[in-house]
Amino acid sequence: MGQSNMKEIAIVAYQQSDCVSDAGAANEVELIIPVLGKVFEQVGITNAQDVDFVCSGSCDYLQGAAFAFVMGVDALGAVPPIKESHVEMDAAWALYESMLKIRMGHAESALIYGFGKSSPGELPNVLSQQLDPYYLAPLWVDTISLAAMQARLMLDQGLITERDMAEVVARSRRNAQGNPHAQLGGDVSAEDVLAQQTYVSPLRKADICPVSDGASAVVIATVEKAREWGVPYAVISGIDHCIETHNLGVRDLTDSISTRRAAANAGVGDGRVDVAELYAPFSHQEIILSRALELGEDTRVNPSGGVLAGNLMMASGLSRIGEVFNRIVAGEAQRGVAHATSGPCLQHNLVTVLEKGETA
């Protein structure tokens, strides 16, 4: 979804909760409302009936119950009503859906958040609940043994070592200490991570995101609307997402042909990339994602520390398009590029390509 003969959109906000491994007691509501509060003040509003429409994204499976999305919709007020939607995914793709509202001329400004309580359950096997549901779910493969799968075949291919993994930890590590959202951040060698015993393997337990709570949120509009509210911006130049099937064993998953193809369609390559926050929730994926966009050596890849740091699951695709837009506001990037993934084995991906805009 390019920009070519419409109104062009903007990202002016952003705000995420601290990634932590257990929220406690404090529920999904109590989680949003902090995030929600910090965004509105970066935009000069006030609350939700200040933007035109509002999209969520969480999974109903986090938190054990049918239509429990709605909970959090009380973050937002009750009254006056307000047009809202969610999504039963990631909050990237209410990101995608609130572009066409606008796009639509239904509304020219947004807020959409995404929020996940994680630590209650056993999030690997949740997650199962996302496979073919007559011969995988079944089987409760949960999602570090279907990632391991992935890394033995790189492995065993030749397409990459456990150096090359270990080398994208202790980079995330390293970048994470510069962000006081992570969970997880230190100056930590590739030869720290080898040492490690394997987890599941060829896995190690750094080589996995951490299960983390919490939310974020994002405010978008027209860039007229941008300019009227007076606060800098990223343009959101292309965006796309694409799907493979659920059938792994037809799958290249040494490859992310679906990332290639969102990429191909959002316009990354028709530019320079200065930085890119990609969701990887394990290690030799962030290799297959690099590739698969082409990125290049001069390219900043996840300076965030990305989800090996902290995986708010159901926010983090959003957080990452909100780290992008973080760094080209600040004058750190010209031109960026967000990634988020849903699925098993980077199974569906989307795309963001963002660049600064004339205030930035």
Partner chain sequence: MSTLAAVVGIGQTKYTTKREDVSIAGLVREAAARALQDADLGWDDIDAVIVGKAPDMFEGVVMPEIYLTDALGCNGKPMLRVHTAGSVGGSTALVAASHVQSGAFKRVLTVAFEKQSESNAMWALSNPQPFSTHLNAGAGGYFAPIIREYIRRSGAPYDTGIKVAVKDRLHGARNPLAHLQLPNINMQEVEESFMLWDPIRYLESCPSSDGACAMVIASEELADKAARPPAWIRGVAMRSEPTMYAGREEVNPQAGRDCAADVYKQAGITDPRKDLDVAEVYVPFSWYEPMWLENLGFAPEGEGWKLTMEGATSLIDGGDIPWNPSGGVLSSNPIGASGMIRFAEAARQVRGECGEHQVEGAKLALGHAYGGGAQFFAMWVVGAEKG
Contents of the next structure:
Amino acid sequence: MGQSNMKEIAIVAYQQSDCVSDAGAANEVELIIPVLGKVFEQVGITNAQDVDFVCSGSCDYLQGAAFAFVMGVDALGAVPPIKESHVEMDAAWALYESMLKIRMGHAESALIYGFGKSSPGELPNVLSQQLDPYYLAPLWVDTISLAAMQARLMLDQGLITERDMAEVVARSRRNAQGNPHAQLGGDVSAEDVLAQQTYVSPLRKADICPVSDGASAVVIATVEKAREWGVPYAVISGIDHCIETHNLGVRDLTDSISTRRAAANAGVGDGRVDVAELYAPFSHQEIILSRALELGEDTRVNPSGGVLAGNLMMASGLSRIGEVFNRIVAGEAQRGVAHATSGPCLQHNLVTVLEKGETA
Amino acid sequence: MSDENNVGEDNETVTGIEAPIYLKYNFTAGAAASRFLTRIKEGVLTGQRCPRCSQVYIPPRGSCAACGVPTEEEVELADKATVESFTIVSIPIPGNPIEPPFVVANLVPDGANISVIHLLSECDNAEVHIGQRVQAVWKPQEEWGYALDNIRYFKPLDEPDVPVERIGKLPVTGLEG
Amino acid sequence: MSTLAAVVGIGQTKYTTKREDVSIAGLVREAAARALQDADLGWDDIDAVIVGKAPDMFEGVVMPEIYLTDALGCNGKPMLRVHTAGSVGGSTALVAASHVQSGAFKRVLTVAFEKQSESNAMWALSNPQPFSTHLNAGAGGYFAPIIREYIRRSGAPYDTGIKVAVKDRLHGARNPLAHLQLPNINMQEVEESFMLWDPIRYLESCPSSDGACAMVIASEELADKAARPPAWIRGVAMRSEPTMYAGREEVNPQAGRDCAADVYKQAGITDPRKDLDVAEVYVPFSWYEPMWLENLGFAPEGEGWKLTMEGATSLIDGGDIPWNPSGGVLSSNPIGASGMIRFAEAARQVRGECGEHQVEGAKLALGHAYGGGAQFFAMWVVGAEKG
Ligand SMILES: [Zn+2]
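To test you: the structure above is the form predicted alone. What is the structure of the form predicted together with the partner chain?
Once more the chain from above appears, this time first in line as the rest of the complex follows.
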């Protein structure tokens, strides 16, 4: 959906926890509370009572307990009761739902948060149970193997080289050095990556995002409300999402047509893209996405390091939006694109365009 | 068409397949719950007090759900409690080690402001009532682990009932306090 | 402000213990196809699909909407998956409505389902967590003490719950889609049924069902041209509060009261018993009827049971405010869909299409769902008129 004839909605705050490989004893609520505290502070509000709507994203299977998200409500200060909802998806989609709420005039502001503690389980196996339960899930095809097949298609068709993939990793590691919340950062070269053994051929371990625990949160509001709060903001000029068939055999895995469609609807091509944060859990997927979004040489891709440097399941998509917001309010970019994904081999994609708001 | 490709009339319709799912998780209790479990291994019930509204939570979850703020202050509680409400469970559930009918009650330990769910025993099920005073019956110390079932169950105390409006508001010293 | 939207198509499966003849995809498609047929529309007429269900562990499929996109004709479109515990069917309808009410979409499909027979819901709900006492008490074990407290406070006669159990099953016997078909049920039979969680008897509890419910929601412009009478969405509200906090009112939760006040205000309702013609309310245990009668403002606090005992909520007794003419959750309970069924049945009433369980001349109806420890609430008011 575009912004035409509608209330302008802006991101006004973003916080993320450190991406850590194992958050230890901390449970989900304990992961969320510090992040919420910081995001409230950033806006100058006290708790969820000060926004009109709250929406979260999480997945029960990450921690292996039904109703995992219910505990999240304990972190909000929801007394008296609040308007609240939850998606069993990445919280980027919770942001989408929240925008609808604002558009329909039932809210002027919203808190969105996503959280995941993936370390307790074996994530690639857990996610294999996203597949068709009758044909695919019983085969336990894990997410890494599926992505490896996708990369193989790309390589064999000459659409990418292993060096291209290694360069994505190297740039991610270097950029992550400037991101205090990243899990994997370092002065790594493409040669260093190529020197690694393959893990699930043709993927090397470095081509695969790490498993991370943590949470992130965003506050959005109408531009009027953002001005009232007196905080810097970035306007959401477009947002759209689109899902493709689940049948991997039918899809062209070397492209992302759902990303292309969402990008067109969100108006990505209507202006220069200074920065893009792409939810690419595997190095070759960043290339697929950059091409689908038709990003040029002048776009900085994943200045945060992206999810190859730390992947908070159910929060990383929201974090991508937050990272673009950070670049814009820091004055490093005028306009940026954030992408979120869900499902095997980039099945479902959400594209958000953010722009610098007029200075108040 | 070869025989193998031909679904014969004698083939039964498939209405389901068995696809067992085994997933292993290293469950973590949470920092606040870990402290609680460490203390219960020592035979002590503890709660946490909210810095904002002063209410005491058991088991502590690291936050006051009403205020949405972290809770840090640990408070020792009595193992005496008051029945806030209860049910008599008669449903046989496969694998249930407890013989029905048994009483499951919401119990507020003295010093806490919220109830925990636990078993009530050594009582006539028909006599159990709201406001009744009860006390923990602990397992032998050598069986204590990091679990609330170090308390085998609660049993009735010979104390006067707590008026409904005072349930959940008793100090750690109980009715006398 | 919000754009007017309406339900223009409704489809449900026949609720039953075990649908062995269809896969999960087949189940949701059946409901969705019926909703489209009712709306006289095709898959291409839909702009987005909003899916809801209770925990993924009920079927053992992680985020099943990812696999269901093909069955729901969603490829190339936005798909959203809602999960708000037991209230999810209602919340999903509200999220679907918001797609249209925001002006962003013209026509969306929403589906909620549960195919509990594919897994073991009892296992999913009592999956033991290490470190916590495992009492194997299930959902009834959680709600029974709250019901007991209600009885203590209100002084309601012991057979109030029994009366509700009979009434909803007699309603259900008039609804061919209802799971339980018990046209000859009586008070004695309910009273003599096994006491599961005192005071909840077996026949005072909901069954476990397979099933799906779907709706097509359209903008005012398209609804004006709809094939069948639209059900206009006159108010939408949701509220949440934490499961446990010191001093929480569990019998009459504030989240429910606030949610009702919000939705009534939008729909211009000042006296729900008088202004509404019918209500489809989430009553999984019989005693929740009198409790919610009070929570939703149909009766003063402590007097909800009087409406039940007078027959005010019975369609068959000619009550002035029938509750759950479809048979309610007590007659059919595919958990993830149960909330949406309430919303859809409210819409069917104002469309006048309920046949044997139609409340004569119903113009304004409430759809209600709740979940978690009675802490998540979703409601809508639908009307035969735009308002
Ligand atoms: Zn507090």
